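Single chain ahead, by itself, as structure tokens, in the form predicted on its own.
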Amino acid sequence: MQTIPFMEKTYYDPADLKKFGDVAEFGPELAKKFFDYYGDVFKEGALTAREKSLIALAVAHAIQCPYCIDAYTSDSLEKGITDEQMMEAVHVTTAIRGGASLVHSVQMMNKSKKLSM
């Protein structure tokens, strides 16, 4: 009997991250505008490139983009961000996501109270 590895391939192929620039193939004009904008966003400004990388990592977790998590984990490490700092940023993301779910329960409570009257 042949043994099949748990996951031979995932929907999100890590090799595809390197193909990000290839999205220009089907729409070069808009891709150029996007990549120019993207590059400008991550330049030093009121926030350092290091701070922007950590924000990007946190947002990547919030939107659950495995490509972004991969890219900004590497970028954060390259910029001297520690594992502890990255994990703390992920916990901030978790707190905000959890809080957003809880605060929306007020809508449920309002509706339930209205229908129960």
Contents of the next structure:
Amino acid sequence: MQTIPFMEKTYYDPADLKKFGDVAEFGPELAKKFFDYYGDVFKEGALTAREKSLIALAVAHAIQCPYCIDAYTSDSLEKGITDEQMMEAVHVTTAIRGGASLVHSVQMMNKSKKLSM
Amino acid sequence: MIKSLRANHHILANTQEQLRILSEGVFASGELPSFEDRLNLINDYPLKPSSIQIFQVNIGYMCNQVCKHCHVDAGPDRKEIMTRDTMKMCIDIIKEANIKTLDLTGGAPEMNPDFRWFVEEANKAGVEEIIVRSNLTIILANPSYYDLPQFFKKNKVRVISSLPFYQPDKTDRQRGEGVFEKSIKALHMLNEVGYGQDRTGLLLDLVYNPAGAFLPADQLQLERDFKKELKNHFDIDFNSLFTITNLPISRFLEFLLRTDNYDDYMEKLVNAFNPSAVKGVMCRNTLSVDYQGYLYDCDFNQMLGLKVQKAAGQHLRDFDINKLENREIKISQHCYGCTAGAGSSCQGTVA
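The form predicted in complex with the partner chain, contrasted with the form predicted on its own above:
Expanding to the full complex; the earlier chain stays at the top.
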């Protein structure tokens, strides 16, 4: 019988990360296109593979994807990225996320000023 | 002071227990293929040597450091040590079998009281290259070692030193408090006598191994990082950087099990299996010798108590190059460490 581990108890299981490729089961053509594309994206290009790994780590924190944080922390270590560099990348995420909220306060200020005598 | 697994009577000090762990679990369940199965798939089983060019002699397990990942389980409490008589047997074989490289390791090989004698005799015997695998801090451990850089220079010894990272924190976490600072001082002493400098012919190589359950970064990229950082921050020069993958034995195995990283690490190694790395694994051109004169396919097999195949002759006194070059190399699942990614050996990547 097929087992569906943890599904009823928790939304996330670390073991599911290894099964990422299995998404092809429900749609092989798009999965193939996606994974081919994914592989090409992370190849050394105008950006180094190391830079791409750090960007992925920063984005992983922005979208708060536990699979991606797991994968790109390991990947960063395996690319010789230091703990300090990883933390700086996450602070970039935080600055942009925090800034995105804060910059909207200009709208709040505009509105408040318009309404106020 | 941290003690060895042996001194702590840890169950993993027992090599049979390590071999049991390596053959059970994810490998017995079929979740991951055994190394033998994997080699069979590419028609490389049994694994056979090419020609034996390197004699890697472990002259004692005593060390002034107790590194967390040490595959030897070395430390100040280990008393196993090679005698001059066994060294003499090595020298005779080096002459007779035309061995190109004598690679001295330990423990801290410099702590063997006959270390200098051995190096001088090997030079007289005409060996092309003598390597000492130095932990660096030994040079500063006692005034009697302060002149080691001059001794190495005089005897044209190639120095290969462990330095897990170019920053203090990762190095000290793995090798002990204060190790980084002492290593830097020792590297300065080696640079001062000409090691790692242009046109001196005195080679100083560094060894990087990951400070945890992950694979090493690209060797060339890391070499560039190390060169830049060590030059800018500490004015240190060296020749090459070798990346070595941590093999799941001894203290590193203990770490993997204790931190629940073992299954994932083995899966990582298996998934990174590189058939072209199999061609370059060091057991194909290297013989490992232990302090008592027994022969092994590599230093890792030595630490697992896996002597060379019996029919090939398991001791220096039975040395027969033809039999040894026709032996079958003993393998277990730890061998996946040498075939992962770009491969791994005592001279760095192999593929």
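Here, rigid core means the biggest group of C-alpha atoms that superpose within 1.5 Å across both forms. Predicted, not measured: the structure shown is a model, and the values here were computed from it. Numbering follows the first chain given and starts at 1.
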* Take the rigid core as the frame of reference and indicate whether the C-alpha of Thr94 shifts by 2 Å or more between these two forms. => no
* Val23: with the rigid core matched between these two forms, does its Cα shift 2 Å or more? -> no
* To do: Could you check how much the CA of Met108 shifts between these two forms after a rigid core fit, in angstrom?
  => 3.3
